[in-house]
Each structure stands twice: as structure tokens, then as C-alpha cells.
Amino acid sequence: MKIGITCYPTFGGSGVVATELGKALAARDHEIHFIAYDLPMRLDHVAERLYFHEVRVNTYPLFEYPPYAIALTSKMVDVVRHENLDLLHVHYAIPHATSAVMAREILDGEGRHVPVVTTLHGTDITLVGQDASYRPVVEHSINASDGVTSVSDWLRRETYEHFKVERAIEVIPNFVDIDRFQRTAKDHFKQAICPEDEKLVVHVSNFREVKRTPDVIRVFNGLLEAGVWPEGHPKHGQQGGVKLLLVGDGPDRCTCEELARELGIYQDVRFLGKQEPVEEILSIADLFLMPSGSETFGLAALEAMACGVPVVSTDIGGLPELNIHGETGFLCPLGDVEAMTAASHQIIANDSLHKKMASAALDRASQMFDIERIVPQYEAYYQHVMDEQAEAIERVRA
């Protein structure tokens, strides 16, 4: 197949998985064409059957705010047009979808007929879709979509719930190159941030409020006053035994610098800013931290399980999808600090639940959410559509 995709090319889980997926698309003899404002993060190269259409929008005195997406349609009708694309799959309901589906009618009056499929993500349901400048064109982009997926469960139904979606919504969930996400060994790394050989928590986002970071310094400031240390090391019983690496810039960093200075434990703290490839950190880690207030999947999560990193987060949106209560990790309600800091200790002081977390992790990751497992069902599901579409053809013209 010959599928375009957009995607937001520089913000959020998104994006990532939509440029994962198309060089996995690419790797299985497809020809894959992104169409974005910029390269997308993860594409850091342009590869065999992998090919990158920029959209620029010109500016002029009469436009107050640049119609990008006008530009994004354009653009897709152009690549369409000469590169002869059997879909198109956009990912993020506005305006990739608004405009994807305006593509498709402006194509459909030359003879060409191309299916749009919308991946949702997240917060074009969660937030971006139920504002009311917004709401209304989101709703006629997903049902006027060919094909519709969610990355969850939970969130087909909060689409559901807040849209009137006429049209199925397939659950594809988030993935994991799991020859990637790896545990390796990385005794030097580790060594570097742990002398004492210190266990190592480890969180990963870009720093918004929704996250909830400055909850991880909270959690991380109760784990070394509770000490972790194991059994036979000199230091059991005293505090400490830990380290804290965290990943990713955004508006909450300096409140996280502010609050660790605040609680006296700077010295045990590394911000790391934003890191490409996260999975050296992941590889080292032993405990994954994810207090978020809002996740429609937890594709940082996955990536930890990956790397066999047992994860405590909250218990919203699609995490509970994810991380099993008990199995791969704990899941804790939203805001508690102090279950989510004796959730943490339960596994990095227990050697033996650590073990048997991290292999559950490890499995789940590596069974349900392979991208070996998930490409295949975006194909399957990319051929549904398009034998859809031309059966729809059929019945007109006859």
C-alpha cells in the first residue's frame, strides 16, 4: 500500500507513535509518506520507501493566523495526487482528520477516491474536542472518517459518551518495539549515577501540569526517608538508597528544581532534559513513576515495561490497560502521595516482588503490546476500509 500519514510532528505520544508505526509500515514494503510542518521527532532519517512532504504556510497581511490547516489539505490533495496514495491516515482528530476529510472530497470530484482513517489519541476527545470552538467540526471529522480508531478502551468510550459518534470505533492499542526496548547491561551508566549502587526510579513526560510531576519528587522525597536499602547492605535501615532520574522538559520543571531544593534532596535528583534514545535510561531503571491526572494510554509506561521496569501510576483513564494492580506494577488513586510512595517502596526494598514484577512487565509488554503484534492489525484494518470504500463505489455506480 501506498498510505500518507500526518501527524503532530514535535509534541506528545502521538506523534511518536505515528512515525514508529510508519517506519514499521515502511519496514513491512510499504510506502510510507508523512506529511507534517516538520520531520516528525522519531523520523530522524529519511529510509528506503519512506518519504517526508513538508506543509508551509505562507503568511500574509490578510491573515491574521495562518491557515495551516487549508496548507495541510492542499498539501495532502498534492501528494495524493502524484504520488497516487491508497490512504490516508491521520492522527489526531483536528485538524488532521478536518482536513484530511476535506482532501477527500476535493479528490473525490476528479475521480479519485481515498479513505481517511482517524486514530484518536487522547486529548482531542479528553480536552481540544469538548471546547466549544471546537466541538462541533471534531464531531463531523471523526464521523465523516472512513475508518476510526482509539489507542484504549477507555478512550472509545469517552468518545462515545461526550460526541455523537455514529461510526465504529476500533480499538488498536499503543505499541513497543520490544528489539528496542530492551534491558541491557549498563553496569557503567548506572554506576556513574549510583556509586552505592543505589536503586534507580525513573520518570518520563513533558513536564505539564497534567502530569503531575512535581508528585514524583514527593514520592521519590518519601522513599529516601523511608530508606530502601536491602537486606546485608551496610547502610539497611538507614535512609537513602536511592536515585531519581528525570526525563523531558516543560512548564513544571522549575517548580520540580524549586521542590527538591525545598525538601533537601537535590543532591539525589538528575534532570536529564529531553533524551533521544530514553531506552539507555530505561535499561537501567528499576521502578517507573507515572502520577499522572490524566493518560489515555501510557505510552511511556509501555516503553518501561519493555525494559522489564515494574511501573506505580494512577489508576485513570487507559492505564489500567496497561498496568496490571499486583502483576507488572501498582496502580494508586489520583493525588495520593502516600500510596503511590508506599507502592514504590513495596517494590524497590522487596528483591524478590522487584524480580517477579519486572519478568511480569517484561511479558506484558512483550505479548500483548509488540509491535509485531499491533502493525498487523493496522494493516488488516487499512485493507477493511479500503474494501469498504470500493464496495460503496460498486453499489453506486451500479
Ligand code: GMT
Given for the second form:
Amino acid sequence: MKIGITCYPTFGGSGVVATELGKALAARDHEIHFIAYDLPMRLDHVAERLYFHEVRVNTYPLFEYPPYAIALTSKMVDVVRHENLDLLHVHYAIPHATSAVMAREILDGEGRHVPVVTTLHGTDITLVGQDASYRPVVEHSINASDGVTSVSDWLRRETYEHFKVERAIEVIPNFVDIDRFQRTAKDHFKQAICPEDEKLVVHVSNFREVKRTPDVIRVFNGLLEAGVWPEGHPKHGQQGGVKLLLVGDGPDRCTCEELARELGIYQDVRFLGKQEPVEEILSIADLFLMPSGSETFGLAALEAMACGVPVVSTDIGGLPELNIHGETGFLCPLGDVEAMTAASHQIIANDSLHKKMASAALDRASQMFDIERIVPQYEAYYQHVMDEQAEAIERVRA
Ligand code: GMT
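Rather than the form predicted alone that you just supplied, could I have the structure of the form predicted in complex with the ligand?
And the full complex, kicking off with our chain again.
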């Protein structure tokens, strides 16, 4: 198939999923055309059957707000016409689904029928999409898509609850490349970050308010105070024994830096900024923290689990579909720093529990969310949508 993929190219789960999906589809002999305003973050190498088309927004003194959705629609039309695409797959409804539906209408007028598949990812449904300034258009674009998928069952239910959507929504969960996200020895980091073989807690996010990153600092502070030096270590019983690595950047980073300074723990926290490849860091972690206020799936937690890292997360959104309480980690009430600290301490201060959870995390990631299992679900869904459209065209002709 020849597939056009549109996503947000910057840091963020939907862009990562879209890019990894495109790369996997290209490896499975499909021709993939990314259509976005910038090169997607993880589209970091040239490969056969992978193409990138940049959307350029022409500015004009009259435009206070450059009309990106229109420029994207025009680019989609152009790429479908010249590359003979079979299908457009857009990730995150705003404005991608709207542009794709409009592009489809323009192309329909030329006798080209290109179905649109929309994947709902997160705040396009749970937050931004519900704002009155977007809602009617989001609702229309979902209903007008030829196929709609969501990344968790919870998100599917939320969509039905908050929007007038009658069409079927297929749940296709996020995925991870088990061969790439693997556990490795900590050796190369030992001197630089944990010279005394301290445990490593990791958090990866875009530091937006919804990620509640200051809670990561507070939980980590609680762990330091409790102390996690293993038995037999000369410092056993003392405070410390753990370091925190923070990957990513965004609005709350400064707040987190200030909080770490205020608590006097800045020397135990490393702010690494935007890092790729993230698997190098996850592969040496002992615990992953995700205290989010809203999370439709939690891709970063899945990537950690694939590296055999137990997860302490909030018990919200799609997270319980990923992180199994008491097996792959713990689920705690939203904002309950004490509970998250106790859960984290329980895992990293107890070697046998840690081992058990690490192995359960890896098993769950590989048995349920391996790329080899999920990508064929997208292929089958594309085929289903294309068959349905072909039948509908036949019916009209007959
Ligand atoms: O919706 C967002 O706020 C951003 C979105 C993204 O595009 O980065 O994240 C969502 O999509 C990810 C990939 O499907 C999920 O793993 C995240 O849980 C989800 N984020 C939220 O729901 C906050």
C-alpha cells in the first residue's frame, strides 16, 4: 500500500507512534509518505520506501494566525495526486483529521477516492478537543473519517462519552520494538551518574502540566530520605542510594529544577533534556515514574517496561490497561505522593520483588504490545477500510 502519515513531528507520544508505525510499515514493503511541518523526531535515518513532505505555511501580513490546516490539506492533496496514495492515516484529530477529510473531498471531486483513517491519541479527545472552539469540528472530523482507531479502550469510551460519535472505533494499542528496547548493563554510566552503584529512577515526558513532573521530584525526595542502600552496603540504613534521571523538556522543567534546589537534592537529579535514543537511558533504569494527571495510554511507560523496568504510575486513564497493579509495578491515586513514594520504595528496596516485577513488565510488553503483534492490526484495519470504501463506491455505481 502507499500510505500518507500525518503527525506532530516534535516530542510527544502520538508523533513517536506515527513515526515508528511508518518505519515498521516501510520495512514490511509499504510505501510511506510522512506529511508534516517538520521531520518527525524519530525519522532519523534514510530508509527505502520512506519519504518526507514538508508542509510550508505561507504567511501574509493579513494573517494574525497562519492557516496551517489549509496548508496541510493542500499538501495532502498534492502528495496523493503525485504519489498515488491509497490511504491517509492521521495521528491526533486536531487539525489533522479535519485537513484529511477536506483533502479527501477535494480528491473525490477528481474521481480519486482516498480513505482517511484517524487515530485518536489523547488531549485531542480528553482536553483540547472538548473546548467549544474546536468541539464541533473535531466531532465532524471523527464522524467523517472512514476509519477511527484509539490507543486504549479507555480513550474509546471517553470519545463516546464526550462526543456525539456513532461510528465504530477500533482499539489498536500503542506498541514497542522489543528488539530495540532492551536491558543493558549500567557500566558506562556508573562513574558519571551512580558512582556508588545507586539505583536509577527515570522519568520521560514533555514536562507539561498534565505530566505532574513536580510529583516526580517529590517522590524521589521521599525515596532519598528513606534510603535504599542494599543490605551489605557500607551505607545501608542511611539516606540516599538512588539517583533521578529526567528526560525531556517543557514548561514545568524550571519549576522542577527550583523544587530540587529547594529540597536540597539537586545534586542527585540529572536533567538530561531532549534525548534520543531514549532506550539507552531506559535500558539502565531500575524504576520508571509516571505520576500523570491524564494519560490515555502511557507510551513512555511501555518503553520502560520493554527494558524490564517496573512502573509506578497513577491509576488513571488507560494506564491500568498497561501497568498491572502489583505485577508490573503499582498504580496509585492521582496526586498521592506518599503512596507513590511508598510504592517506589517497596520496589527498589526489595531485590526479589524488583526482579519479579521487572520480568513481569518485560513479559507484558512483549506479549501484549510488541510491534510485530500490533503493526499487522493496522495493516488489517487499512485493508478493511479500503474494502468498505470500494464496496460503497460499487454500490453507488450500480
Ligand atoms: O494528547 C496529548 O497530550 C499528547 C499525545 C501526544 O501526541 O504526545 O499523547 C497521548 O498520546 C500518546 C501516544 O498514543 C499516549 O501514550 C499518551 O498517553 C497520550 N497523552 C495523554 O493522554 C496526556
